[in-house]
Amino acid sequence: MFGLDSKDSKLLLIVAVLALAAPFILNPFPAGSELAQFNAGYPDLMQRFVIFGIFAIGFNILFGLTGYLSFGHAAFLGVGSYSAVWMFKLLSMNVIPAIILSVIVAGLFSLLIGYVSLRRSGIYFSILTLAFAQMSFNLAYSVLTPITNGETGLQLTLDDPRVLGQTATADGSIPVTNLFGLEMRSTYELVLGAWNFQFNAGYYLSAVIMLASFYMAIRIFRSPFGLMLRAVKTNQTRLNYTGMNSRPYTLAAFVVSGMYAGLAGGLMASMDPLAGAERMQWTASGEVVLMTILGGAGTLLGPVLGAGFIKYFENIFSKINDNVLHGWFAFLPDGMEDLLVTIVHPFVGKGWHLTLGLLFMMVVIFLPGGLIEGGQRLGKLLRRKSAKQDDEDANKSASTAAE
């Protein structure tokens, strides 16, 4: 299927019925039941999943083919933003020439910086990454003001200069981001009978270009180029004295890795038309860090389940606080009730870092490869229970005949 060997091809098809179908599997509670709380299937939420998933695929071309870890990929995010809300302002509400617009222009900016980076490698490169991203983030804070609005943020009025496209729609408000006249506002909800299903036109689009992301990510693994990558990652002085130039191949990686920053970067822009200096910082950069890493660098599937992870813990564990906590331990006497939710208010609410961070320091030391060999150390343990119970049935067959 496309091109693919029916390993990927499966790979593919999972991850396109669990992108098209989650707002029904993220939402397995009914509404008003105190496990609702932990239901993920509204929009916005949805929409992060998709577009931090473009974000670590994106990275884990560069740090897990080819080993080479940037903590300055949140500049070709910001830088994506913001060119995509400029699309906004001077051309056209429609979101396609602004994401467009927005892979092009962080493609270009990725290029000179990955041209000056890779000069140098291992911790040398990694800091002059981290540099160029707090320069950038200096830059769009306070020198570059005119352009990107300083620490206000970039973000669309009624006097932008539009040349497609109204400036203002009838009731005098702001015009809303679309795809050829479909809002990306829209939502469609479904309700059958305790459970609310929402099916927003922005999540869609989002995941639609996830999976061709996707795609494109296998294709690059599966590629020469994907193997050179990967030779370059083991060995590259090795690689270099067979008289291969490895940084032509390094710099393509980057740039690639730099356009699917954007691309995220872009869609963000698309379903909230507003562009800050703080999706630039350095705290973004190492977040997509933890997402491959936590997801398992260098795998196809590994970022995407890292990205909806971290994003799912940042979403719904910060917002238990004290009230919901004396909810869930009512049942219990109210010392016994005071005593649970002073142990697990350190852990929740704003103290969600500390639970993520002790989650993924069992993740580095029990599963260094991340989720997804948590997964297949799951999938071999159940094969092998499988297969010892077939084991034992041809036995008893093989007894009972013998009798």
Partner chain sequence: MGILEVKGVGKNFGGLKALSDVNLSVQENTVHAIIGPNGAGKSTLLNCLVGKLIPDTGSVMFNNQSVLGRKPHEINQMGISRVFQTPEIFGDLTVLENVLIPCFAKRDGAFRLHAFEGVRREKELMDKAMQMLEDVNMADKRHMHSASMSRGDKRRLEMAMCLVQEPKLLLLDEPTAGMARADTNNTIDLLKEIKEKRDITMAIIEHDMHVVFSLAERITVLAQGTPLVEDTPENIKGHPKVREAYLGEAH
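Now that the form predicted on its own has been shown, please provide the structure of the form predicted together with the partner chain.
Just the single chain follows, nothing else.
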């Protein structure tokens, strides 16, 4: 399918089905039920899943393949968001030109930062990228205020020109982002009994773009270019003595991953047209590192999985407060109930970082290949068990046959 072998086609197909059916899959619990707070099928959360998925897929092309750990990729995301918002202010509210500009600007920006940072490798490379990103963040707050609108963040106003669109709608409000007229915020709700499924235009646009990004990543992984990037990671000396210049390869990987970040930033602004400097902060850069490592660096599916995991934790675990806990443990005697709530309390609500941190440590220590490795081990275990079962069955039938 699309020039992929059958295994990769299957992978792409699975991701496509999961992404397109997400409004169902992420909403398994009926509204109003005790477990409904675990539902994640809301437009803005689903958008975040796939947009951060794109960010992580791109980051993995650099980090997963070449081993160069950038701590500054949020800068490209931020640049992408600013570019998109400027496009909404100056040109029109159509998301396509905005997204295209985000990718181009982020690509140019990453070419510059990559060119300088890649003069070093290892920890020095990481520090250089971090320094560049922090510099961008601080500049966005201060000197670049005319472009970034400083602390307030860049927003749409009623007197933006929008030369190809309209400055304001007929009723005097700011127009909304759209794809050739299809509003990104428009949502179709399907009510089935106690379930309420939401199909949002913005989410589906993001999901389709995520699938295209994922497909591109597969192609890159399987290409000679991808092979060279993996060669850079395993032995740069040998690569150079084999007649390859590793620098342009790493720079190309850096720019490609920067463009992915810009795409994610542009999409973010397309869903909600504002951009702030905090998007470039080092914590945001660190987050994509965590996503990639948690899911499994260097694997195709890992980064998407990691992005989903972290965003789910951030948005769902953080909402579990003591009232909810009391609700869960209400069936227990009062003393027990209070005790359990006290024990669980630090791990949920505002303490979701603790849970995530512990989970991350466990993964790094026990599953260096990330959640993907966990899945693979589980798969192997099950297969071995079923093989054993088969053997036993075969033995049994053999012995009955002998009787």
